[in-house]
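Only one chain is given next, in structure tokens, and it is the form predicted alone.
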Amino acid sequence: MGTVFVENLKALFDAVSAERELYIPKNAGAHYVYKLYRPDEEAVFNEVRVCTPIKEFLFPIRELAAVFPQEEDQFEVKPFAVFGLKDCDLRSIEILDNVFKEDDFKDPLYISRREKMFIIASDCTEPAENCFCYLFGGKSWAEKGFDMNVSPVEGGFLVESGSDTGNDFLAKAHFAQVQPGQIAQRDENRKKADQILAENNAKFKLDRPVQEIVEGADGEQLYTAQAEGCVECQACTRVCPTCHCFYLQDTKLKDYYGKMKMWDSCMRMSYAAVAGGENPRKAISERIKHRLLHKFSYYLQRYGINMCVGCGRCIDAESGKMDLRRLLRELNDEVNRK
């Protein structure tokens, strides 16, 4: 795969948007959000991950899962590209792929979007205080999972292809060649960003595998203490790039019927309710514990990887100020005391 140099992102964005819709980060003050790129607008490099999860592009908050009678073009998906995804975002897509592309449970809507998505990742040059991908093997830069990756260097950006599609795009775009020393500068920038991640999370480093921690700790007092500040806003699961629970609702739409698919949350009190009104997780503390077990035990048992990428969005969004890193560290200490 090749690497080229561009002086500004606009040249890259214009070339990509000529072939497909392109979504780029927009600076919204304290964070970035995604918006559709227009050639007359500013091209921005996001030094940290966007505040909203990439799953919105593949697994929308609300969508029609089926209609009756069927309309042939109901679920047509046009090719699109997204710029600015970080390593944590790419690893979250891998986690969603396991769920929605599983052999016996393929989701055609997800798969269609996934196949039409052109991924332009970028290095994380200024990790946020709440980013903790470092605790779970993450980095400030991506090694795989992208079609192209953008890295800032002096005077411009290096653009590296990571797939045949990305390689073909760079070959026909005719960008400049990489100059001596630019690769070394990129690597040095990555090293500095990784060091920031390590320093920000040094006090949260775990002594043992996280699965062993959540399964081995009783955690009753810790979960109860966390529950006291929880207001059940469900923000932790909404902004999480890997949470994928949903429910289906039948509805009438004009002259046809639709089955609506919408995000759900295990933090919602009635989420686990069953017929007859019984609920095995009425208490908030029980739901918090279930959330951790799902991420670090149940999913791991099924797919072989953790369901948390350490993006830190849940910490940013929590109304109750729960810090997942601190909770895991406290559970870790409890197991050590046994």
The other form holds:
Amino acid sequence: MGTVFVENLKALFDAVSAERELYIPKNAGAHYVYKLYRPDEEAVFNEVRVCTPIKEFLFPIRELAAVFPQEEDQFEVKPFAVFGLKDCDLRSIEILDNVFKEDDFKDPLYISRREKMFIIASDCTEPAENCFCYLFGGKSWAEKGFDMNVSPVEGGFLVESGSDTGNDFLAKAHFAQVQPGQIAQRDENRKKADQILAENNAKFKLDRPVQEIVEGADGEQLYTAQAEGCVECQACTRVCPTCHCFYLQDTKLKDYYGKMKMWDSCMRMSYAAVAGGENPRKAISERIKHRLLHKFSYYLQRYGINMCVGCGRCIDAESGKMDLRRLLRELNDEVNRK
Amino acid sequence: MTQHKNPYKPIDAEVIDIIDESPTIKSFVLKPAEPIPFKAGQFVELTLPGSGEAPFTPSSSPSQKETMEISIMKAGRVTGQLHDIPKGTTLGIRGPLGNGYPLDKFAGKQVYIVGGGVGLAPIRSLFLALVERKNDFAGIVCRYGARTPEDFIYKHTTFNEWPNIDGVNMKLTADQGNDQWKHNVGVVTTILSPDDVKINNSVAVVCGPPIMMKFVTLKLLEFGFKAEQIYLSMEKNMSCGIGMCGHCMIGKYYVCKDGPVFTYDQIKDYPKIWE
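Please give the other form, namely the form predicted together with the partner chain, since only the form predicted alone has been shown so far.
Full assembly next; the chain just shown is listed first.
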């Protein structure tokens, strides 16, 4: 897999968007959001992840999952590319893949999009204050899971291919060769960003595997205290790139019936309620605990990895005062005291 | 199967008969557009087109191929609307889903079935499957309760036919009896005895309302049943039915995919399993 040099992102974006729709980050106040790239658009390098979760591209907020009777399902997805995914974003896709591509049942909507998605990752050069990927083995740059990866260097960007599709693209695009010293410069930049992550998260470092902490801590007082500040806005689950709960809603369309697949949230009061009225998680504290157990125990037992990438979006979006890092650290301390 | 068969898409199923079972329960005889081969204890998602979908375990024998029977208690919005549909309505059906009862593991053993209320629906399917190959088992012992004699479902068969089947031992109870009621009065645990089966060569199958399942399980443990001998049919709010949407989770398990049948041993350490 090769690496090339481009002077500006516009050259790269124009080449990519000639073949497929390209989504790029756009400044929106203090954050970035995605929008469709047009050649007259300014090409911005996002130094940190966008504020919305990447799952939106693969698992939209609301989509028609099935029409019946008779109608054939149409999952025609046009090839598309997304620029600016960070290591945390790529790991979130791996987590969703496990769920939606598991062997016995597959989600055809997710898979159609996944197959058509061309991933252009980029180094995270200025991790945000709330980023805590570092606590869960993440870092400021990605080694795998992308078709191409972009790293800023002096005077331009290095573009590395990470898949056959990425390789083919670079082979056709005829970009410049890498200059001596540029790789070393890139590696130096990466080291600096990793250093920022390590420093920002030093005080949240956990003393044992997170699974042992969430399983070992009773946490009742801590979860109850968290619940007192929670306004049940569900923003934490919406912006989370790994949360994937949904519900199916039946609708009547013009000439047929449909099932809409829509994001849901385990933080919602009636999420786990059954028709007879029983509800195992009436209290907010029970829902917070379930969410943590799902992320750091249940998912891990099933798929071998944690269901959190430490992107910190939940902390950014939080209307109350919940900080997942702090909560985990407090649970850690509770286990230590045992 | 096509490469990405759509698991969210139901097939048509015509309602060819509706039977009033009790004041709150009706049985629907469905004829799906294509047969849905299932194992006793597996479930299906039934769609009232344009309105909603809910999970149900068929009550008919798995060997009955062309039609499928589903008993539905009026409990919420969708079940309420289903109670109002006429014969001839076309519903949607997805399935079969979940694991079902492991009949091969039951072979050679006494099967101790404890059911309550509408919980008899999945148990009827199991019962019929067991009876069809009853020589494979050391006996079928049934204990079944409902709130009042009126609330029993499948009245004709449970009262008259099943108790007379060779190899079947059956007892009934109602929480409150009436003048004609000849059987026990009391909750279902009052007709359970450690002498009902040879505990070390049996499996227990429990299905009913959560509170009943809880107390029956505790009673069975008291009798000396091991947690791994007790099979529970856990009916949570399954939505997608394929282990993705998250609604029905009990700990690490998706009830829709890893269940709905679990041994008590599998789930006993998770919080609030009976709610």
